[in-house]
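Single chain ahead, by itself, as structure tokens, in the form predicted alone.
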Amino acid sequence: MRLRAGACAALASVLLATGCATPASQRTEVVVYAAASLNSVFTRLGTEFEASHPGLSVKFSFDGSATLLDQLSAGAPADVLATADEPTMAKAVTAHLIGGAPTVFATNVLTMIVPAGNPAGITGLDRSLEGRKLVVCADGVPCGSATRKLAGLLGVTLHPVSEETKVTDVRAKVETGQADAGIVYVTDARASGDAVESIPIAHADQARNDYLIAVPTSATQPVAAAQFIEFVTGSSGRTALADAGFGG
């Protein structure tokens, strides 16, 4: 039995009124490779992006910027690449993995974190670190390169017990008490909440990292990828990034 036109229209109105969303199987998926330090803020932005772009969904892969570049070089599928520094993105451009000019969308600086209560009595990049367990990012990782640059500016020699490939791993070791101190981004310190205490590092702004975003040449959804980048660099993105502690 066929529904009359009026009945069909009424049914459509009901479906719209109940907020029926596009089924997941019918959505276009945007694959975003992003630096680990962007995890919290990009997860928030992904939810907001999907809500304002019916028919699109976002799948994230968070890791160290250097690791993401290696994965992209090996042919891993990605529609968007967001790195925590300019040198890593420059390598992607040189390798012709990126089409067009990358966009700087945020900045970040370093700070020191210690477990809540500062049980080891750390006071900064000074003699209070002697005999203590300091964790930093590995050389070649954006936060690691920034750490070495800052230490050089301050004339300090660091003796970490561990060097991690992701800044979030440094943060986790301090949060759980496996380390007495760690050097992370200010955004990571904020994301840790009451689990850690932050000790500012002098001249940290001189080792600032610029975050860049771009569409890989191998992207299978370049139009949707461009929409995501526009969202990140637009007013919603700027608000979320500022809330997370990123600079403009």
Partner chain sequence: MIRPALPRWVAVPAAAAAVFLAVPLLAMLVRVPWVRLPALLATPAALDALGLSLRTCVLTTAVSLVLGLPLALVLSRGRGRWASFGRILATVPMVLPPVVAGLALLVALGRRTWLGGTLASAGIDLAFTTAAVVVAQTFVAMPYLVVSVEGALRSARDRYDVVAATLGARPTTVLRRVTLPLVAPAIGSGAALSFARALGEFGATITFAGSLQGTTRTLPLEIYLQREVDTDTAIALSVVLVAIAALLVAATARLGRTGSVPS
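Residue numbers count along the first chain shown, from 1. Only the largest set of C-alpha atoms that superpose within 1.5 Å between the two forms is called the rigid core. Since the model is a prediction, treat every value here as computed from it, not as a measurement. First, how it differs from the form predicted in complex with the partner chain.
Splitting the chain into two rigid parts for the change between the two forms, with each C-alpha assigned to the part whose superposition fits it better, puts Ala106 and Glu130 in separate parts. With both rigid parts superposed separately on C-alpha atoms, the smaller turns by 14° against the larger between the two forms.
Return the form predicted in complex with the partner chain of this protein as a structure block, the form predicted alone having already been given.
If you are looking for partners or other molecules, they are not here, because only the chain is given.
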């Protein structure tokens, strides 16, 4: 709230307080359903969007891509849908839940993480993992499908001790040192900060996840939704996404 007030104050001096003076009730609200991995970067973009678009406000719902799709098909009031993979968006298109063509706005690749200090002496997807505790995402969820694809490309067989449903659960198990190593997105590795160390995986770019964004057919604010998508795919969006570790 303080950040927003600050942004408003700064903007007010430039824009003669047009937007910031608008009471919340008179603002057009864009409801954005976005993949959980977009949480911090979209929250930041939402604040910037509101500051540069007087009269518009953004509300987010973050969850796993498949859950978002379930909610949308059950009639959730979303104006924007952003998924962490292509298959989920394709399902939404097939189910006639999406109007226009979805846009790829970011990509994410996998990396290996180990707890700070690398106590188990892991060197990569190699023999150093033998007898060690590796945690990955379960096949079927986006990060797990990418992990399976990458392991296939590299010709390695993984023997994880746990296959998590959410990439953040993999992260948490490495951060706490329960696991010796985990495979997560580079954006998760960056979000973990000093708690983990990254070990890049060769050819990770060949098992890339595409993030797609689109306006659902049921959107009540399609014009404002298009403005938000324009903002995310524009220069502000690209900067914020790159800061968080996403690829263009």
